[in-house]
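Given next, in structure tokens, is a single chain: the form predicted on its own.
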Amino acid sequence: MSKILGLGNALVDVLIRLNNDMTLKELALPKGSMQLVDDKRSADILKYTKNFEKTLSSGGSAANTIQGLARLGVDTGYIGAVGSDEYGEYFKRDLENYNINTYLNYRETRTGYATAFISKDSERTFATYLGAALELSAEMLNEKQFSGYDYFHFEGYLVPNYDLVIRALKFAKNRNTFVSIDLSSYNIVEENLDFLKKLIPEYVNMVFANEEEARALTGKEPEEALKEISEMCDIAVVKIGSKGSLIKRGDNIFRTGIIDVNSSDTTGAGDLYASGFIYGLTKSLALNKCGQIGAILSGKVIEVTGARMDDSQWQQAIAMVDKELK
């Protein structure tokens, strides 16, 4: 059985639900923004929303993907950092929880975590505060973290870390190890799009992409996007929202859709699909049955708060995935 093997930036999500938008305003949030905010800042924000009601989740993009493939019973494992603090423990227990390796950091700084405020029309506001996430360094890694995995995945937001990721991608080049990467922000895309362009030929076998990312990566639109990224790797997805995602390998075109939900909360939308898309590939299933699997996992997670599905969740979307299997 295949082994997964995922690296990103460990982070704990705080989701606050929104009578309206006046928090925003009074906070100098800018509604649907992801803001990036330093220690004091995280410190007021937690200040201000004390008497909120919260729900956490262990999160991150690349630990969403992660926790998705072991729901799915893949063996996994995860590398991060996190403080010596409440939200680090936290972290590892929730992880652990679904019997996912952990190869945690720990540092004096605190736990990242991600304040995600979501409005009324389910637009999702963040503010997050990377903390103990960004002392995630290249000496942090070891080969012996990779052995015996025979996927490894990571998130674009690691991108502008350059020795961190050209280590472990390295390692995991060494063990002939099949990588995919989740562009993460089109942003980010944009900063480091001259290494992003020598990093994908050389390391990555697959690249998930939205239609964002895929405009910022070769500017241009999905379908032309989807060609030029496939002659960089050897499977391209560009997912272009409710319209579904495109995926291309070698000369083969494929066209997924999205199933019929009542959507809550796009948080983890994407890091699903990126669990379903892979689990396919354990399986050895066709490219449009990765995607079809990755749309029922996306699909089914907008359902609730937050990018975690509760048991019953679960056992819904695993028995549409199972379908797919036949």
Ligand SMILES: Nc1ncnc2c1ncn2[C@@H]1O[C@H](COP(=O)(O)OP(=O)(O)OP(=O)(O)O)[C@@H](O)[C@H]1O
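Keep in mind that this is a model prediction, so the values were computed, not measured. Positions refer to the first chain, counted from 1. We call the rigid core whatever largest set of C-alpha positions still superposes within 1.5 Å between the two forms. Compared with the form predicted in complex with this ligand:
Superposition of the core reveals a Cα shift of 2 Å or more for N19 between these two forms. In a rigid-core overlay of the protein, I296 has its C-alpha displaced by under 2 Å between these two forms. A displacement of less than 2 angstroms separates the C-alpha positions of L285 between these two forms, with the rigid core held in common.
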Second form
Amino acid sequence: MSKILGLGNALVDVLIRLNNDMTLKELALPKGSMQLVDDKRSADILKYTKNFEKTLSSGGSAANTIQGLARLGVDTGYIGAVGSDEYGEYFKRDLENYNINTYLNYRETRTGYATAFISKDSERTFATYLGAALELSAEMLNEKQFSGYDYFHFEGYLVPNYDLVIRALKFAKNRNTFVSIDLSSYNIVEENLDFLKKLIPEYVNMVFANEEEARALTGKEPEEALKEISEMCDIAVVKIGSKGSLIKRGDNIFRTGIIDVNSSDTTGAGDLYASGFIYGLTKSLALNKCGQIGAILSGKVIEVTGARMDDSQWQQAIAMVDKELK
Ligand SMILES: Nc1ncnc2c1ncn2[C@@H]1O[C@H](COP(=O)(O)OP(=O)(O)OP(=O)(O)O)[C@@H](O)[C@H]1O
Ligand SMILES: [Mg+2]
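Target state, the form predicted in complex with this ligand; input state, the form predicted on its own:
Zooming out: every chain and molecule, the one shown earlier first.
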């Protein structure tokens, strides 16, 4: 059976439902925005929201992908950095609940967390404190952690840390591990363009990019970008939101649609698409099937608020995935 290892910013997602938007005003968070906050600002937010009801879940892009795979019954592992605190313990427990092997580095800095304020009209405002995740570094990796894994998936958010990424990819390469990256954000791609253009051909087997990330990497629109990315690696995937996704390996191009969904909080869509796609690869399915499973999981996660489906959502998703396996 295939085993998949993930590497990423370990974050705890903290969902807070607001009765009114006064809180956003008082915390000076522009409604609908996604902001990185420093230590002081995050402490202020924590203090202000001390008595608010919170829903926690482990988060971070690669961790979401790994958790999706674990939910599908795949053997998984995850490397990250957390604080020696309550959220750090929570993160570990949440992953271990799904039998994910954790390789966590404990820091003095607090565990990173992303606070999502959900307004009455469903609009979401994020304040993300990276905390201990920012301290994830090359020395924390050792080759033993990669032992026994057939796939290695990491998130583009780590790309600015060149030493970390190169060390991870060297370990993966030494072990003939299949490597995938989700590019995460177009500004990461823009800011590290030369590095990525060298890194991908040398170490990466599969690239997941959304439309903006694909444009940042190639300067081109999806179809042309797909071609160019596929020349850099084995499998190129360009996600085009509600239009589905484009996939290319060698001369073969596939196009995948979407499933019908009721509501539309797209948090986690890209992460769960990757879970579904990689799951298909572990089952040696054709790439259009891999894309279809990606569409199923991303569609189902869009139906819930946040990046975590509940058990009943997962049951429905798994039933749909099982049909693809037949
Ligand atoms: N409105 C929608 N209805 C159904 N499925 C959707 C919808 N929007 C996106 N998806 C699915 O989610 C996949 C990934 O979404 P998207 O292209 O937005 O990637 P992304 O930008 O990386 O996502 P994220 O914002 O989570 O990082 C799509 O390829 C598609 O399968
Ligand atoms: Mg994405």
